[in-house]
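In structure tokens, the next block holds one chain alone, the form predicted on its own.
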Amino acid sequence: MPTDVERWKSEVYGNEIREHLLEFAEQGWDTIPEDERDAWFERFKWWGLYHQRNGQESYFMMRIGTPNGVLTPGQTEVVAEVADEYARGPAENPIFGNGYVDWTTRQSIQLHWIKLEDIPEIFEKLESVGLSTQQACGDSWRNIVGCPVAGKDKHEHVDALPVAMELNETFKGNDDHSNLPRKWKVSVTGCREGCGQGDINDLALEPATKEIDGEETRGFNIRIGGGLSRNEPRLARDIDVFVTPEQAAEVSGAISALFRENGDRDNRYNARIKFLMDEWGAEKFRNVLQEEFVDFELETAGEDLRSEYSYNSGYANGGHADHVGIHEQADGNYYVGLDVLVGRMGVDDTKELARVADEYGSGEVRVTQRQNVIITDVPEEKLDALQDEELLDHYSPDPHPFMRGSIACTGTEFCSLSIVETKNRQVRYARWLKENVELPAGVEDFHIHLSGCTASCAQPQIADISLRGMKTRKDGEPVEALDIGLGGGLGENPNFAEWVTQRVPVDEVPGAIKNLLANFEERREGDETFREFVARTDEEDLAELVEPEETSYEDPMMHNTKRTWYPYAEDDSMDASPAPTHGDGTPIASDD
């Protein structure tokens, strides 16, 4: 039997929806029938809209697609304005403040304490310069990520910008891929690097050449059916296709077409290719994709770059490879990669980051999928005042490695999913490593990546170091804890952490984190990286070497987070709350 979100998909889904949505916002969110509420708010994720957890009741998260990254000039700045105007709510972080832009691990963006009300104002400014949060979230495609620094790189093997633009252009909005079985994330890589992080989305076009009427083309071969998240990662695998960037919208949607009339529409556990995949094969998928999907005869798999894929990958290689810091572009020109700690930057902030990559650049900005952001187009006679700026003492081009490597997603501040608080956390964990922990010689990389529950939006599984909110007791007292996994990576062959440690108190992490460092440098063999090291040390022998210990870290979150209405209110109780609120932000009294 179809889910309850087919049978809701099949009544209202798609373009559609944003005709009741405005019709909503215009009548106030407590006009949703409190019966049908389930229904409207998984409707409204395909307009890029959350409903916040319990407690914040009548507010959204709001997510802007940016394809592979781009914020064009004007942008950025209407992005810091909405942030501004709309993105503020009834309690203050207390190290963001109030007022605030999340740049994710799928280069979008991420407001937060929107109104419903306040919607039809947000979407006329966003698209008066070309923004839109349209299939952000739902059952559809997703936002397309690649290099950020696609057709600007001096080192890509082929410009994989324009393959990602027409994609959006193709897909974004199109009825025939708009209801799906379950989300469709897509990537296209034209890099060395890999900075696409093809090996875990559900389509990835990746970089290779191939002999084709005696000549050499450069396009993509294809992979399918990866991702991260359910406890039950995969990694995309080969279907033996080579497609030219003159083909890849149309073989794409071919296999997004293949998807839609073979996934799993009565078990969304089960929903996502990759299980399609382990059930048909590389070989059975190949076969229904020419013979039921694709009008031509389809190219063989070329012989792909993937040897020096470098980004995330936990290897030496002789550079950072995350386009943090300063790079010259193929035109001579440069590029400017900025370090944003776990991806949140005030709202003052991003305007100076508009102005600036304005008064620098051609105004434009790209996002990573590390959560950062880069000015392009900055002349060589520039760098210096750009450099010189104050925003950069805030967002270094060349930070510490803890805040470098540290990555975190939404947590128990706004996720009904999530298990513990994050953002804070992992900016508090990257401050103390960074004052109180060495990094062996010759480490310049090391990746810490914090996600509160298995949805792994902070895509731990690909980190030096993964941690993964639990639950455990202390002291007799229910606390917040992590799971510990250690040694994941991308690269050429990218391989998933070993989860090793589970229930680790969190303010015991960072000591276990200081110990498993000293642990390594004393074992370490030669100039061998963290994930190398993982990699020839019994699973058994791992665990030994993590040893949490309390240590001069303190963290205020250790009680039940996901109990209360905002982590960090004074009266964080559920019975403390505002919410729900009119949109002008007063409380919704119960009997309205």
The other form holds:
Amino acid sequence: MPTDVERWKSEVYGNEIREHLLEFAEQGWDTIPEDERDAWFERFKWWGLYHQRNGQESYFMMRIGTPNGVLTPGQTEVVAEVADEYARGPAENPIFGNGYVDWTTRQSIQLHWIKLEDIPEIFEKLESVGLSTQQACGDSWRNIVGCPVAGKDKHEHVDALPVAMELNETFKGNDDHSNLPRKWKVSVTGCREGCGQGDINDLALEPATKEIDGEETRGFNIRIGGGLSRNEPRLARDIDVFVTPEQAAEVSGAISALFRENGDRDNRYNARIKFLMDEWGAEKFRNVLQEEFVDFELETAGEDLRSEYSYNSGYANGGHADHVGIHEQADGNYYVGLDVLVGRMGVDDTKELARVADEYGSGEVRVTQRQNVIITDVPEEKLDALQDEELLDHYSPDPHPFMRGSIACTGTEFCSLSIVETKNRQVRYARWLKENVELPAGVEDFHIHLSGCTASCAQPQIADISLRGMKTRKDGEPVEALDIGLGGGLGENPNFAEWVTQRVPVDEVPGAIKNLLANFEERREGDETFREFVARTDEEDLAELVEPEETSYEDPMMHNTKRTWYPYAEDDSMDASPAPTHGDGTPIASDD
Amino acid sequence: MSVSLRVLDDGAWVSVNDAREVSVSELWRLDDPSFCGCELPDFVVENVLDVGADGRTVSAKVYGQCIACGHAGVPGWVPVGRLREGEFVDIDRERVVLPVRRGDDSE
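For comparison with the form predicted on its own, please write out the form predicted together with its partner chain.
Next comes the full complex, this chain leading.
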């Protein structure tokens, strides 16, 4: 039997949601009929709006899709202005203040505390510079990810940016592909370092070379069915197909259509294409694609470049593990990757980012899958002055490894699914680790990813140290806790972290990392990386090396942050919530 | 009187009449030694899988784990609230011991 969500989608979905959204915005949040709220909130996701969690009713998270992470000149400034004017909530975050921009692991942008009543103005401002929230959430083509320096990188096999943009143009707002069984995450990469992270996407186009009619042709191999969510992580599987850049859109559309026709619409937990791949296997998948969805004969896979992949790999093979730092572009200019701790940047800093990008580069800013930003097209002679800018004191191109390696999802601050507080906690962890823990000699890349739940938005399974939200009891009292996983990474032979220690109280996690690193240093062979060390060590032995311990680190958010309306409010009890509110922020209940 | 019961947002919560009533991350004491061997499993709710009503009792099927022993899985149907004249009445799920009912048909 189709689910409620499928029923709602069959009634109204896709582009047509917009007119309803604008009408509700005009009339006010409280005019959405009470018995239709679940349906409308589900549909609003397609236009990038996600109703915030319990206690924050009438406020929305807004996601803006920036294909391949590219913000063209002028767009960053508008994002900052929109955040400044519309993304301010009824309470302040103690680290980030009120009004900030989140750069996400899918090279998108998230704003919080958005009021439905402001949507028409926000859409107008965003669309005036070519930005859009369309399909940023919901069951369709999500923001397309890829190498964030595509078209500029010296390590490029093929320039994938035109392909990513063509896919975006073709499948955004495309009625044939607007209602899929579930979300559809696509990665397109042409660089040699693997920074599109195709292995964890539903559809991955990866650089390859194929001899066709006697000619060496550059293009992409296709992998299908990767993803990290729900305790069911999968690596995308090779379906033995090569496409040229010219064929990429047609074949990608065929695969999307295959998913549309064959994905499970009766059970949303089984709907992602990774489960169809489990059921069919790569060979059947290819056969069905060829026979039912493509009109020409597909080429078999070409020679790939996976042995060169370095991005987020945990291996020190000479390639980049991220995009932080100052790097020469193919055209002789430079890109400057700035570390944004846990991906969150205040509105004033975002305005500064726009100004600095404009003054020293082309005005373009790019977002990476490690929640960082890149200023591109900086002439060599301007590099020194750029580095003297105050902005770079806070968002460094040469950060400490614990700062550089930190990723965190949204967490209980706003998210319904999360079990624990995340962003602020990872900031506290990184700062404490920087002050108190020595990394073994030569370790410059060390990735710690904190995700609040098994949805895995912080991509915990592909980090050196994976942290995942949980609960436990400490001295009889329930407290927030984290599962600890080790040794995940992508690269030539990607693998997911082993969850070696479960339910560590959050105040003992920094001590656990400190002890683990000391144990690693003691047992390290030569200059092996942490991932290599984990790979050659038994899981049981690893668990013994973790050693959770209380330290000078103190965690102010040990309690159930989900039981608060906002964890950082002075009175955080649910009863103190001002929500739901009118468009001007005044509580609806108090005067109705 | 009809009551709408649903699981929404990737299993984040139970909706009753279009209002969010039960959320993941709660800690429940289950009267279900068969789940993991613990006398009263100390169960953290990670995902809501299904919701149904048996008379006036609203029950949910959830995925989670016992934080005492680490066993993870799906217990039977767990009562999460009651219906009174079509309205959802919460129970203090984190402070009472919740019975667990076997079987797949709570509609």
